[in-house]
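Listed next as structure tokens is one chain, alone, in the form predicted on its own.
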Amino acid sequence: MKQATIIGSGLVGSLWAIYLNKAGYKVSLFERRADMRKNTISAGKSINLAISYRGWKALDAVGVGDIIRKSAIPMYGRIAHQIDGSTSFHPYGINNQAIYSVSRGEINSRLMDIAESSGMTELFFDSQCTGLDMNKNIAYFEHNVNGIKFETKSDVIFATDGAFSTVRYQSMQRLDRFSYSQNYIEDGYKEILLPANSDGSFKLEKNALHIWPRGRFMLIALPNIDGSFTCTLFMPFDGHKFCFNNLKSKDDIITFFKEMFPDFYQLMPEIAETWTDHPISSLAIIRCFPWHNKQTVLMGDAAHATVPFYGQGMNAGFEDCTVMAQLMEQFEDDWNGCFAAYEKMRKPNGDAVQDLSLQNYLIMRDKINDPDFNLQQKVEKRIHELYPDQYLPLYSMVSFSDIEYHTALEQGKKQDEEMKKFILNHDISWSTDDRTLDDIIHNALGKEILA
């Protein structure tokens, strides 16, 4: 029987094990951490994930999507919270299109369960990879608890061990002509768990992503099945009036939230008491190339770690699985050919999703309050509603289709310029009534919008 080694039992590694099992591979799945399933999985332990079209496509391809849907909450748009307490709803798409909030721990545990229950995947925890012999397809490990060193040999090795991949660091980065960059953004993040009401109900609208945009920083909240919200504050570490390093005392924290997030403070007046429940963490974008050497390949964050502002990190990693599975069928046992095609296809998309993520951070923390930006969003949404098969806004291309990320990025740039010209040339403003706007769109379609 064909043997595969997967290093890293996170989201991509666990899903990829299921793909390999269905392709007839016996999988050894190694993880440096303890088995997360033996601990209580609580909400708020990590940034909540948002599954969109690409993620569901990858899950459904191996028949596990409906299992994950049982614990997923649809979010039909963003609700923006202003300092004065007012709110506005910004739908993600049309016809009730939604992205879905899921717990990282919950989905990861379910995928590990499914892989293990197949009888084709064996999981090894507390097993730190210490290096590879890529000429012989041997992976070396050391057990974290008893210190025993061991090795495993297989037909092929998949490194899905995350942004700070040991495989990439210990083996790939030592290769000649291997390009690598690790760039931290100026901002960090802190997690905050907003508990449910005493009766288990939600303190905020359940079916939306909540956002408190404040120009240079922002707070977001995603719903959990138990009625709580996993909230994340994104903010500079230092160098600004409002930054993490200026919040030195409980009084500082209370003053900050009362001034910048007064409605949130009313929901959670104990914020200062829970401030230290989660650490302040950093955010980095990692780029590298090539993604493979001989029979070893990088997938997911190990190849293209991004920041979380488009909610596409997991979706992009899951799409890696979709693409790799298709190429496996095409190339059969020619792994070198398969991996070369995979990295050629996916590298531009890995770069693009990183660019899209940084771009969307500016939108979420700042532009969502810009009247000109919101007018453009309104016009684009109406065009999409009237001509859904002919015009897709950038967000829909990214979240509700499998158009390649790099294609969406380039098309989005073109459409942004076209929309600005379209609105200016037709003197569209907030005072333009809906009927007039529809007439303008109908008359212009095919001339300016889709030129």
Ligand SMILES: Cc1cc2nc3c(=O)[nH]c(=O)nc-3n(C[C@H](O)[C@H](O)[C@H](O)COP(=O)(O)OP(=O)(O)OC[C@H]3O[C@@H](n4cnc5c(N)ncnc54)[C@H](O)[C@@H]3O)c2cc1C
The other form holds:
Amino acid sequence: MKQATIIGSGLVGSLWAIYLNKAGYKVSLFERRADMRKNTISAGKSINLAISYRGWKALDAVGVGDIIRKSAIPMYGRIAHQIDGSTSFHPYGINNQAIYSVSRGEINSRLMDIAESSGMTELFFDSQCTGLDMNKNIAYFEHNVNGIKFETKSDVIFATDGAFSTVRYQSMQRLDRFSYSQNYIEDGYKEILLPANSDGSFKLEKNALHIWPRGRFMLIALPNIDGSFTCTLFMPFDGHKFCFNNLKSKDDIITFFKEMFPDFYQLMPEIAETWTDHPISSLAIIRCFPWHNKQTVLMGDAAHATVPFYGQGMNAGFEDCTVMAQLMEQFEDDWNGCFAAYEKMRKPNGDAVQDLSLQNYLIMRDKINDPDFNLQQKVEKRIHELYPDQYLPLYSMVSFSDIEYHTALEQGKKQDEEMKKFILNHDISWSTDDRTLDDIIHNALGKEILA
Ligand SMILES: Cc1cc2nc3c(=O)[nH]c(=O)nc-3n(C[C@H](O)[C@H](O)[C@H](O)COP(=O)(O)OP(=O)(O)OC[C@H]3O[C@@H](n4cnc5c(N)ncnc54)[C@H](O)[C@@H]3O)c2cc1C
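Could you give the coordinates for the form predicted together with the ligand, as opposed to the form predicted on its own above?
Once more the chain from above appears, this time first in line as the rest of the complex follows.
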């Protein structure tokens, strides 16, 4: 039987093990952490995340989507919270399209369960990869608890060991002509857990992603099935009036929340007491190329780690699995051909999802408060409602389709320019009534706005 090694049993590695099992591979899956299913360790990073079309497609292809759906909470749009306490709802799509909040630990655990229950995947925990011999397909490990060093040899090695991949660092980065860049953004993030009411109910509307956009920084909240919300404050580390370094004392924190997020402060007056429950973490974009050498390949964050503002990092990693599985069928045992085709196809998409993620930070923290931006969103949404097969707003291309990310990025830029002209040329404003807007759209369709 063909043998595969996967390094890193995070989200992508665990899903990819299921794919490989279905393709007839026996998988050894090595993870440096302890088994999160037996220990109350967190799966790291955010407690919950948003899954959208690409993620579901990859899960459904191996029959595990419905298991994850059981604990997924639909979010139909954003609710923006202003300083004066007013709120506005901004739907993500049409016909109740939603992105879904899922627990990182839950999805990771279920994927490991499913891989293991096939009898074709063996999981090794506390097993830290320390390097590879890519000429011999050997991976080297050290056990984190007993310190024993060991190695494994297989037909093919998949590195799904995340943004700070050891495989990439210890092996790929030593190759001639391997390009690599790691760029931290100015901002970091801190998680805050907003507990459920004492009866278990939600303190905010459950089926939405909440945002408190404040220009240079923002707070967001995603629902959890126990009635709590995982909230994340994104802001600069330093150099601004409102930055993490200026929130040193409990008084600083209380004053900041009372001033900038008064409605949130009312829901969570204990904010200063819980401030140190979670660390302040940094955010980086990591680009590299090539993604393979001989029989070793990078997938997920190891290949294209991005900042979380489009909620696409995991979705893009899961899409790597979809694409790799298709190419495996096409190339059969020619791994070199398969990996070359994979990196050629996916690298532009990895780059694009990173660019899109950076763009969306500006939209979430700032533009969502801009009347011109919201007018454009309203017009785009109406065109999409009237002509769903002919016009897809950028957000829908990214979150509700599997149009390649780089195509979405390019098309999105083009549409943005055209839409601005369209609004200007037709004198559309907030006072344009719905009937008139529909007439303008019907008259113009096919002539000027749609490519
Ligand atoms: C704050 C935040 C919010 C996010 N929200 C979203 C979201 O809403 N939607 C979305 O799609 N994405 C989101 N993401 C991105 C998402 O978390 C990542 O894209 C995703 O986790 C990538 O999966 P992965 O399996 O490639 O890497 P990881 O999930 O990082 O898994 C890597 C695994 O490899 C293990 N490992 C590392 N080194 C070694 C080693 N040397 N030996 C053995 N094992 C090793 C790690 O312990 C880990 O288990 C978010 C990220 C952050 C930081």
